[in-house]
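Below you'll find only one chain, the form predicted on its own, shown as structure tokens.
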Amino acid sequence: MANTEPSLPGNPIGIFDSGVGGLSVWREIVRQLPAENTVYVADQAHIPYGQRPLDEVRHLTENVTRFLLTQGAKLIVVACNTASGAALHTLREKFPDVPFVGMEPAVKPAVERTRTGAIGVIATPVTFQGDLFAGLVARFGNGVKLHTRACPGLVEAVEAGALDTPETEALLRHYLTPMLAAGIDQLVLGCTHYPFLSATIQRIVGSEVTLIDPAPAVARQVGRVLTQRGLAAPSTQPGQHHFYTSGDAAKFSAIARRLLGDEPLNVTAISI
């Protein structure tokens, strides 16, 4: 199924994730492209994507994409590393007329910036299993020591708003201590939920380790694609933003407000 309606500059950018993690990308898009309208979908009925089989993740992302197209999305941001690694190629094949921007762990800038030659990447299990990550390592990982760690439990902590609890800090220390012992000086946040844990992570790793969040680069790419296709919003007025969740709308609104520090959001519950 492809989008049969012509995309127009005033149409919204579609953004989706399995939960609230993609809001770390959404806020950067809104910061860089304030005139753009957005539609955000959190597929919380199926969270976490990172522990589901690849074929199931692909099926779920196709369903979310179809919903976003019914909302008139002119471009779709797969604001989830797991979904990007598992399904981005498939989505582009199934929806050839739709421009997609996906996530990838920021291995390249980490390699360019490292002084010690040791880099850490934290992500979900499915992200590490996908061809996208393997390709990144093959292209950019030569000459450095890459230390990877799947981090079960962190997505759930962010979804619960447990950003700086003793339990979350203990979990992070468990995952990060071996990387610190290996001498990493760059830590790639390979899941869109993880930037919301940046304060706690930075406290653990110290000032000598740089955290790399790909969201600013993703937002810049969204702007480039919109301009290239003549789809950039013509208005100078602030964009309008709508949020949907396949989970509990009230819970999504509460955690989103905590993460973003904004006024109440327009959140609607849907079935995906």
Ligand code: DGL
Given for the second form:
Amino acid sequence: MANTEPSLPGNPIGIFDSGVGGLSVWREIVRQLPAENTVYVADQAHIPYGQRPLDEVRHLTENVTRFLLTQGAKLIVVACNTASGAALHTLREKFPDVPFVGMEPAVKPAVERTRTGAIGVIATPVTFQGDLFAGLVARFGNGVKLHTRACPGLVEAVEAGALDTPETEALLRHYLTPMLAAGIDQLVLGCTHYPFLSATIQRIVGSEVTLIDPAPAVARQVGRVLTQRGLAAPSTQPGQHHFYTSGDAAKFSAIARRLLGDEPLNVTAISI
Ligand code: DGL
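Coords for the form predicted in complex with the ligand, given the form predicted on its own:
Up next: the whole complex, starting with the chain shown before.
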């Protein structure tokens, strides 16, 4: 059941993804807005979202949103490109009082920065199917060569902590080699899991190709929306962070520590 209390500045920011990928956004939010409390949900019982029908992804994201509202979320970050592309507009319709911040592949900055006129975008299959991606290409894609590639298997590799194994590297080479041959100089990481593969990706593409992760821009947008609505954290104390997964709490904890290189996390298993 949704929390009917009005949102207060001390309430947490809700953040969700199908798994650990959204932690690449979470860490940037915590870095930029250290006084904010956060509640993070990984819907690992249903991962990967990126290979499910759009309607199913919409339904799953509504359930996660309801859970976050029971935790008092004052703003919800859809820290998943797949869920944002499939469901952001329906979430805004269904929960009109809730401020949402979503992700979109950073096509615009890539187009602004390219010198070769060729940019690459990697994401899940569902992200490329949604209207959101088609809209980005229509608005910003003029005059550049856009090389898109759906990359099944990479989300699973990050979830398993296989960030730098020979298998993950081979998969990445398979996806990226045609883009390199096409002369890209900007590579948009269109899935929140992929920044955790940045070191391996950069080794493959070389220093001439810039990787673009939208997490810092998303965190800035979260800060702007909170300020506009008078919802920024009132205290200067470091925020408290709670993590929930619909999968296995111990597994989430282990992989999250590996990805974030941090203290043990407060993780609770839930069913969504
Ligand atoms: N992190 C999600 C994204 O940004 C991965 C989605 C999935 O579960 O396939 O698209």
